[in-house]
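The chain below stands alone, shown as structure tokens; this is the form predicted on its own.
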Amino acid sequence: MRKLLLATTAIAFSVSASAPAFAEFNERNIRVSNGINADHPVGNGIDAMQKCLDEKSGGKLKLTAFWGGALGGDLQATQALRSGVQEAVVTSSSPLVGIEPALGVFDLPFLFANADEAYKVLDGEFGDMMNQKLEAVGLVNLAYWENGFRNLSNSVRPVTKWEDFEGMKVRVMQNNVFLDTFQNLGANATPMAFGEVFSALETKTIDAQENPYVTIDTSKFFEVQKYVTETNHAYTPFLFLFSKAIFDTYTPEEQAALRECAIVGRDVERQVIGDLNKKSLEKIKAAGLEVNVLSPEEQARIREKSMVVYEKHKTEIGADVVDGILVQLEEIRK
């Protein structure tokens, strides 16, 4: 009988030992507040980071996303992340730059050359930085997934150098960076609602805008333009935000889960986005319009004029935050 209850315990410890450790994981529901729609690339970085969680959890951490805004815009989700009321929010930076300052140097001109630029920032020492100072205002950033780079489209002119925005009448976002941006480059940069652009590129009360390839042709702005220049001019990065209060009363290994998998999340839907983003080009390019990329010497020329910019917003963003991702910068680039 002992030894019945000996090889009978020995069984039990050998199966616990190797079955996974799901004992430290609780039954949660994570409401993920999106600005997007669910056909956004997010979704599939949404896909990804669930399938993950499915396994390290055993399927006890359950993401239910809220697409288009259903539980108010970012400004107002990510206020209720730092109440902790709301578990989690993926949020363009922009938005958040009343909350931590910090945040507007993502939106200052001609900030990074490339994707890889960006990658290596935001997933590196900088993006570390920049994390601790949301966990100060109650927020963990779980990683930093991709919204992309801006580039412009016109009606007047290819645009080669920084003397071909003179006179230009471009559509901005109501942000100052970006106001301040153009109107240093000699264009009349106008604020404008997004709803009202095709419209007024249509009428010529605009001549330009600026956005993602993917929001070029999904709006169809190539119907009224002529040009588009591949700038890279604006990279703002989606951050997948977490409440820190909720974040902390959860298990060591939840939150371990969380920032892998919010990682494999990331990898996914960076790839999906930069897929949709060269399709989008291709047909851009089908519709007949006259596409050119910025010379590497062009964008380091109007990144210099540019610096004013960067002076300006300085002391509102953070003088150690504008100088460490210069420095940051400088060194990738050697």
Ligand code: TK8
Second form
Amino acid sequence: MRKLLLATTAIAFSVSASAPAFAEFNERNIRVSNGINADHPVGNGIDAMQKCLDEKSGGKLKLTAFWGGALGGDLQATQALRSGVQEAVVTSSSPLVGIEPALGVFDLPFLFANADEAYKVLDGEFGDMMNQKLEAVGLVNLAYWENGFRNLSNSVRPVTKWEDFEGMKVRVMQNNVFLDTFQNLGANATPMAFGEVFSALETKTIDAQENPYVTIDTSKFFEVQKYVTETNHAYTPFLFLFSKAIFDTYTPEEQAALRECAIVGRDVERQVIGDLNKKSLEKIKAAGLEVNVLSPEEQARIREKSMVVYEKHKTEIGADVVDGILVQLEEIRK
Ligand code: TK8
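Now that the form predicted on its own has been shown, please provide the structure of the form predicted together with the ligand.
The complete assembly is shown below, putting the previous chain first.
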């Protein structure tokens, strides 16, 4: 008995000793498309994700990030994932509502009150349920990264109340919830891909756009804008999407490493955004922009006025999805 045990141990030992290191991993070059620029905190997140992947895969899983829409806009890149010709994209959920209408739930105005409750919803059961919907349309969401709370910038006048939106040409993402939210405030909302925003602002084809401070900073919108209003009208997540067609060809170990490291990257990215937000705002002010913060009363007024958008888009998003998130938020706020 003892001899047999020794023999089996010896065999087991020799097998593991002679097996090549990281045998479950293949050399993979993973292209990650981004609309934002390399100095956005997504860059820090991708660095952290790569470090994690290096450790887990012995350097076999390699991310190559492309910035500033070099591989196409969010929607175009996402379609390339669905057809299995590109591996990954970090994109806002908002332009993808044509692919999965339920994603529109994240675009509802004033849905999340703060980042913590967004994390609870996204990183919990609700986020998982949305991920299943994405898998059904050929997209594996590795994790919810942060885009953040969105603020308005414009080149025409200070905006301190909803009446100031009147007639303002505001670029919105290719998304009907955003379109209606801004039309409803009296703005002349124009859907446009992110990659066209800078030059449209520069040539005054549009007056305004809305994005988190960090994006107004890293995409240099402050160079072509005069006013910023801290509206915090929506918290839109980034999705770290992988082509399901490609993901399905990876080994279980590769898949697990990608999922785990995307979470490591997410935590770093969120942390860096938290730190950079204030610095970005300082930079925007230093560039000479006038910054207005909505008074709590005015924010409440705009919020109140925007609630019609919930009813209007409920069926399109899915009543169960809208009610589901509202119930969860109620739980969290207890
Ligand atoms: C970057 C976009 C951007 C988004 C937008 O690709 O389009 O305004 O907020 O950050 O996803």
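Positions refer to the first chain, counted from 1. Note that this is a predicted model, so its numbers are computed, not measured. Rigid core here is just the name for the largest C-alpha set that superposes within 1.5 Å across the two forms.
A displacement of 2 angstroms or greater separates the C-alpha positions of P296 between these two forms, with the rigid core held in common.
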